[in-house]
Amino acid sequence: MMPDTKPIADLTTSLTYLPGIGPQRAKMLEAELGLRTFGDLLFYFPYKHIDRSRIYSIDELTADMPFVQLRGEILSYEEEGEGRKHRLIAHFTDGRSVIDLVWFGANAIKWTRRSYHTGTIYIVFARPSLFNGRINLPHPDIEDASKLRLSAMGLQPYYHTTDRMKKGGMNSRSMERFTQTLLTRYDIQLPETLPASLVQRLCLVDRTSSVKNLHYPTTADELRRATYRQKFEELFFIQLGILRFSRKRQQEVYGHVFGHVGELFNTFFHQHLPFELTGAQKRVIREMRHDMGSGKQMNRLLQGDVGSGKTLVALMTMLIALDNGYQACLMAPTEILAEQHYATFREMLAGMPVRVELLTGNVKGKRKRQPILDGLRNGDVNILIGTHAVIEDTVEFSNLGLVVIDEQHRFGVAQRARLWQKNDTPPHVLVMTATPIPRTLAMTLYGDLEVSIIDELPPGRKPIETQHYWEERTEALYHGLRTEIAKGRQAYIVYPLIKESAKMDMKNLEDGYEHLCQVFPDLHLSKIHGQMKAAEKDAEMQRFINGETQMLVATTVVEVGVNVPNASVMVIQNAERFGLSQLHQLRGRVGRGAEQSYCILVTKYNLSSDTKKRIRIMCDTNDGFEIAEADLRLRGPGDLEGTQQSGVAFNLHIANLARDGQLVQMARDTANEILDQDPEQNLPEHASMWRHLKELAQTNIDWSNIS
């Protein structure tokens, strides 16, 4: 008799054809999780595994326990509360004691009453919770005890699902059934993607075993080895793609040669410098001079905390371009910031033979715009500062040699590409950010850029003092504000504006503004938020910059940009609702003059442990890199803005840049070794690896050339 053989899985098959899914569920899986094929489901890994081999008794439970299992029956149901507090309670017994199972939400209540009945023995699985001094089990998983074989459960996988999926009856257990069906009905054979020598040297399990064991491991060690293999593979291919493009660009893309430092740079350095350059500023200017004189296109990321002097470095780099007969351009994300750069450059270059022009959406009409456009075309305009208006087709340069992009994450990749194409020979690119990027993240997001860091503040700057106030301490807060304003200083009062609760946040801002007008009737206040027209917003901002108003009540629109050296206090209301990096950015709006500045974080009294950590870190350090590392640890890398820039698919199924820093470095080192061994990408033993990298690429555009 022939043995039963499973069909080999075609991973491109639509999930519609997997038993138990069908067209409607397939549609939901695609809309909510982006899963379309057998292969997508196979690589949708659980976020955790829990040992389901033990049954607890109700008497053993405490409120601080992780997930537990109980065996017993539902005695009765009752419903309590109204509106959002409406809940279904099931009184559940294990034969010795009774505990409440609780569900909220009309759909969950209806579904539970229909599905689980009194008198049936169930296995209940949930995390214990404390409510009104009693332990209960909210939204438990429930299985018919007769269908569950505990010895076979072992490590059970848990999959992320969305609220919409749960409302449609698809939870983690549903996902578990789908993956189980895929793995038991079909023979899964994945081609090896890593060279055999590498798998052997790093003691990695094979690819097929690692993927299967990531769903259903039999032991904790099996899960650990499967996880390690998959994490390494993900990070290795990201680094391989980035480094391959980077090497290709270095070999193929030539840049203008800025062979000398001339009269403009030297005149500015000796006669116009507003203050002595820090050692860090001198170092990064040297790094850029080297790049721009090498004959290769410069593609450099300049990181520096708010107030570290990046703008001055950018201006001096532009003067090197001018000295070599080229034009320079600075692109800023907002009109206010572009105008501020324009005013700063004009002031610093006063008396020097350098024509600086501003091009934003506000520069309208042929009479205003045409002279600028003509000057760019014939080379009379040396430096152009603007917003995305500079990438319009009508903007043509005579000889663009250097592009500086400020706060680059606020521009789309395609927008930057258009600026890059305004010359036959690509201009040198300097990307600046005041958002410190942790090393592992920079290695991954900006792995193809050289990185320069300004890690010193200019002389005379005093560290900002950060204090935490409970929202009840208004008298002390108002007294401190009055004291600073009496010295002639100004203050920002920032309210959150979060999309999910925008209406409530706007009311808080409006109410806060009215309240402050009553508390400080003798002062002038400005107010800005993103829902105002651009002209109104700019006018209010300008009043604050000019010192006509003493307080600026705002949402986070002040996070990036304006420089008001006279502002010495930043009050952040509901600080618990902001991430660490955003709090640090907001704090950087003050501390720009020589006076002592303060950042006041106002929060409600009840805070989660993560929020307490965030507030403590903010009060303890002003170091942006320390804060960025802590933010990455606390929040994870999030959606990694701009992750398709490198020309490789950037979908981290399982690796975590916050926790896997050493593995990122190891993957990068290994990728560099491979490229050294096989620069032409033609060694037979690497064929499957290069093929897999090609499959991962989702675009034909080499975005790494753009920055």
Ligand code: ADP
The other form holds:
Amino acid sequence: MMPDTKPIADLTTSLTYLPGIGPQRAKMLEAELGLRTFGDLLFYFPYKHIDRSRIYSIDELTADMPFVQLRGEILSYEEEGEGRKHRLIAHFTDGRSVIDLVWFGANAIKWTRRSYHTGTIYIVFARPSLFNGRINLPHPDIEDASKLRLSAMGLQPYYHTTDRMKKGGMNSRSMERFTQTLLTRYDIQLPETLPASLVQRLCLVDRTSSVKNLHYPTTADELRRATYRQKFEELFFIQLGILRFSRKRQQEVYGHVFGHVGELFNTFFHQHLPFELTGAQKRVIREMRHDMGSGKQMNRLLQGDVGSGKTLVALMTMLIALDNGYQACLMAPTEILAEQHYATFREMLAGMPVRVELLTGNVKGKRKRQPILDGLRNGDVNILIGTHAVIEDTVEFSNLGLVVIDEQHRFGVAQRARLWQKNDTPPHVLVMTATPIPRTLAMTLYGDLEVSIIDELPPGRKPIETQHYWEERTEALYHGLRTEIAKGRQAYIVYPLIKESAKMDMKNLEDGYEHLCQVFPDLHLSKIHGQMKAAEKDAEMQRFINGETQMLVATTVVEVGVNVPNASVMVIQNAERFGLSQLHQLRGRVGRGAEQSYCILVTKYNLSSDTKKRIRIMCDTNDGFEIAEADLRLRGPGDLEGTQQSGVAFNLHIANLARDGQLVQMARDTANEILDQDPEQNLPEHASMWRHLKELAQTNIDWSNIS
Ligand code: ADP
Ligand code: MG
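Shown: the form predicted on its own; wanted: the form predicted together with this ligand:
So here's everything in the complex, that chain up top.
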């Protein structure tokens, strides 16, 4: 064997020192991809590999093949079509048959003609597509066959790059050169981070070869095993960090002990409750009673689909706090919602010795605020309901025992943390959300939140019927609306309002409103959007709630929590512009009474395939969990509402929460086992693992933010 004379790579070395990079490219790599060191580059994994070992013949191609490679030459060029259909065609032959390579766009055409010539042997790489019954190859990758070392290539890595990089002359190929240089010039030796026993038991490949093979595997199996090892490692350390943090907190943080269920709870349950609790509501209340009586601080996420009756659960949980001599507070994301909760609470608790107060930005002036603030400080106020106004510094509680946060995704972690500081012993925390978070994601984002699920709707609800209308079909839509309103029902008409196109959207809403006023001159319409003054907005909303108006034309301000049981139609205009979970939230505004409700998704005619899928899912199911799973698959977890604000800033290089659910579970179980075996975190065989966790925590995970 040849002695290995390559220097061992110091992974902290700046990329400027890698041959072929230099200061300018290094700057670009850092700005665009956050890559600064050899180590960063090493862990910048390709997003796919393409099998470059096989050359197809043109006769073999079918339209449903993924990428294929051909070898041959261009016979001639030709331009066809006018305007947007203008295209360049290269007749390409592999010596036996001919196929067309196709380019659209003036730049691409110019560039292609300049770069590729007849008479040269090329390797062409493309995805076959069907055009007028014939297969062609649109926008292929082309390379000079004499310059491509195919045999060495096998599986070729593809790396993500940004538009700016591409403009600066750096593409996936450049990245490939960089990683190749790194791996061939240097000896890569990564310390093992997982305990040897674990590596053995799970049959994992060692860390060094897995990282190398993620870039340049020689077989598909090698790639598969490398991917598995690296995904496991990534998820394992996230779970280890979360679980270690939550165990520590459970040991150190004490919670108020709500030892008994008392007078208020029982009176409410036996005399005030207007209906029977659902089985799921009962179970969830039991779970929380257990938590709050345990001496540990409760941190619970309550998931329940829209309309499943979370508010009532919150109210009854608060009564337990009151029965034990504590105050409780409910935080809602919008004023409309806070006011609605306030009204509900007042009504449900009427006649009981419970003082409920409302604190929002609308409650202005010392005369109105001061008595509330005083009452909170001296304990006269039992329940405070409000918006983020409740976490202002002027708000002091006498003994806050429970905080309920409704529709969690609108609240950041920092805001939650401030609530904690309002007491020496932190209050119990109940976070309620109607955006069901798939289990794998919840486990990762809220590793130390317990999760309760209300998986049952109150009886007598008819499933909402969802229909898709093209925007041209206004007659049918208006007819449907008229029929429902004639029955005494009410309807929401929702328009999108997206920051980037706010002006256009406002115009759409205004035009829509005017138009509906003309179509339905005999009806009363309300209009609500985010740019109205709060008081105005509330007044309009109130008119709709009271039934004075039959239609509410609005932006997505009605998305969350609004409860008008008499409303039975939800029309969503430009539904193609909403995400799945948003559509589901909006739909949840109807179907709250005993009547058959309808959700009409109105879209333009031309839809992308992802949009079609979204609309189909909405029409097919009312199940929020199914929708959340689909949403995760379609969009990826990075976009999920709430992820941003959850405060979890870990980077997943390779694992995917949507696809690797099983592995998340396994990583979590394994992390739990390790913590059981090594509670003091001092077993020598785990030393490198704990060290690695610490390094990770310093670079990208702030565990203390998760709560
Ligand atoms: P969400 O979970 O979306 O916040 P709400 O708490 O607003 O749902 O409840 C929706 C509606 O269902 C309310 O009008 C509420 O009074 C009613 N409700 C709640 N629990 C029950 C129950 N067990 N039986 C019948 N109706 C219920
Ligand atoms: Mg609610």
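Between two forms, the rigid core is the largest collection of C-alphas that superpose within 1.5 Å. Quantities reported herein were computed from a predicted structural model and do not represent experimental measurements. Numbering follows the first chain given and starts at 1.
- Once you line up the core between these two forms, the Cα of Y17 ends up 2 Å or more from where it was.
- For T394, a C-alpha deviation below 2 angstroms is recorded between these two forms after rigid-core alignment.
- Once you line up the core between these two forms, the Cα of T483 stays within less than 2 Å of where it was.
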